[in-house]
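Only one chain is shown below, in structure tokens, and it's the form predicted on its own.
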Amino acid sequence: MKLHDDALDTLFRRARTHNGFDGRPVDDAVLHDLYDVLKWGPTSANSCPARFVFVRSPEAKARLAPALSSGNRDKTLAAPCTAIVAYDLAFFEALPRLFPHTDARSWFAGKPDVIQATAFRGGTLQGAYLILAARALGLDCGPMSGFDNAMVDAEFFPGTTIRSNFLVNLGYGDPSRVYPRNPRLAFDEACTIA
């Protein structure tokens, strides 16, 4: 069933990267709803490698602040919530439960290059699902890089197999803080039909 234009506008055509929010909090129930939607997006062998830290408290924001680039610091600290989108390099340990009909764990165990590629790819996909799910649930997003991954990993994931990928500020956007829409590549510039 094709989505109505309103839904496509919400998810893509009219959705914008937000640099400021109106101050309303993003409560626990919304974050639970967000994960309960995004978790259904496909990943290779249902591997679900993404891990998310929802940074909301002043204490957690203070831990994140030193890792932020100067261009991202103020807007991130002011956002009601910042999702650290990460991936777990030990994701394959859950495959007996997540992909039980075959020994998918053996596809990864002892293969660091395959583990890294699959974890990063799947975690990135799940981060994109987070953005779409957030928009579908009425949140606005400000995804970004522009931070020190090693600092974030040391602060939020010490001694683990989890690595940060990118950040997404979440909240209810302030339209006055949105930059003008930038162009996109045309079909013929980005696509080939073979």
Ligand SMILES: Cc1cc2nc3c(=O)[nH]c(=O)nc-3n(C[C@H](O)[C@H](O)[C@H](O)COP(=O)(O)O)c2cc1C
Second form
Amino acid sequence: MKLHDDALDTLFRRARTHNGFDGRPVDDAVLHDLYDVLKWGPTSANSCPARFVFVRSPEAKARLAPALSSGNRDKTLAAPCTAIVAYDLAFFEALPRLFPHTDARSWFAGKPDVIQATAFRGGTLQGAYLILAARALGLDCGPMSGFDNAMVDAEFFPGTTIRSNFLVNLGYGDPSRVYPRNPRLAFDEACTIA
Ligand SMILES: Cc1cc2nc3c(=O)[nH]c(=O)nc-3n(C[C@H](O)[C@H](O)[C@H](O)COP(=O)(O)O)c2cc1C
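How about the form predicted in complex with the named molecule, since we already have the form predicted on its own?
In what comes next, the whole complex appears, and the chain from above leads the way.
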């Protein structure tokens, strides 16, 4: 089934990157709905390497603040919720459950380069699924890579195999705070049909 134009507008054409949000909170039920949609997006060998921390309380925001670039700090502290999109380098330990029809764990165990590439690729895809799922559920997003990953890892994931990738502010956007829309590459600049 092809989506109607208004759905494509909501997901892509009219969706914007948000820098400010109205006062409405993002409650636990919405975050559960968000994960229950995004989790169905595909990853290699169904590895599901992404891990998400929804930073919402003032105490947790204060832990995040020192790692943020100066341009991202105020808007992130003001956002109702900030998702840390991370990936678990031990993702392959779950493969006997997530991909049970074959020994997929052995494709990764002891192979750090394959682990890193697969975790980062799949975790990044799942972060993109989060953005699109959020838009589909009526939320707005402000993705950010302007922060110190090592500081976030030390604060939120010490002594673990989890590494941060990027952040996404989540809430109900204030349209007056978006920047002017920039163009995208044309089909012939970005695509070839071989
Ligand atoms: C992975 C990623 C990292 C980004 N990092 C930042 C950032 O650190 N600070 C910021 O203000 N915007 C950041 N952006 C926002 C982009 O500049 C923005 O999404 C892009 O210009 C498209 O804007 P539009 O969705 O309004 O068309 C980031 C976006 C993505 C997807």
